[in-house]
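Just the one chain here, the form predicted alone, laid out as structure tokens.
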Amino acid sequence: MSLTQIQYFVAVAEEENVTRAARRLHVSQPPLSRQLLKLEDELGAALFDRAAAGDKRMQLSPEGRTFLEHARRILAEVEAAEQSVKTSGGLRGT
């Protein structure tokens, strides 16, 4: 699991359309959904409902919902350790 896939999978559920959510990342939408795919794979789980095939809209499974709690918590961490790094002198002279 790459952080990159957590961060689309959190666009495309904030944006519940992943047109909208690839526009809002600059990407393109077939390899945005290719790593959502991925994911999904890797964790064994659907995150999303893909019951209603006329209907654009991407609602959270019920798992969806509960990995969307960790991944604002990992992508938010990994914020934190970016901003303690730049504040603690950044890079030394090498």
Given for the second form:
Number of protein chains: 2
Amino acid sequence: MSLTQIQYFVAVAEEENVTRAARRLHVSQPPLSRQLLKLEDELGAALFDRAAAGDKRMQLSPEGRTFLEHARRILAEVEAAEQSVKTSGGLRGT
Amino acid sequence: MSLTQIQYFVAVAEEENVTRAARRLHVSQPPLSRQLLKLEDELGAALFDRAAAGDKRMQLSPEGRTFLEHARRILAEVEAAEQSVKTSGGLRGT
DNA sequence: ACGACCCAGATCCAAAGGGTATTGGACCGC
DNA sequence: GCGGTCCAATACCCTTTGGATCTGGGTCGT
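Please supply the coordinates for the form predicted together with the DNA, as a counterpart to the form predicted alone shown previously.
Let us now look at the entire complex, which starts with that chain.
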């Protein structure tokens, strides 16, 4: 699992559409699709409900919904970590 | 910034020694050293106090100490995310 | 002075990650 | 039923990243 995968996942979860999420992330659709599958594989669970025939939306599965909450927390924490260092360290140098 | 870098950083911070941390992580010392430098570069701050001439320990800088707390939270959250999915999804398969 | 220890740099190679092109399935208008 | 459209997944290639080995510079203990 990587931070990139987590970001990708969140974007797709929010857009409910891989292609749109890809645009938002400035990557192309296939890599995004692949990372999603890889993440699901690593976790051993389907994060999306693709089988929803007739509906094109990438809807979150129950596991997906659970994971989404954690994913957001992780990304928030990462950002906090960056900020904390940049704030404390950024004051001194030129 | 990647989860790997964060793990590496935590290990080195705990061991106060790159070589030992490398052994613990089952990687060799140079890659570990590089990732550390890269992380510091990305964050724009020194996480360790290498300048402490005469002292071989990789001691955390003030920024390093701050970052360490966040780093641990991130890793914990990642593990929680994995567990949550595996627990809920792991019941069905084989 | 020599050996032990430690971090960082250089170099090489394998693996990962992204891009384009394409396929396959589902829906829609005709 | 047949093309057109939309979407995700696959195939294939290529660049980039990340790890391993080897080397160098520096400090300490003997």
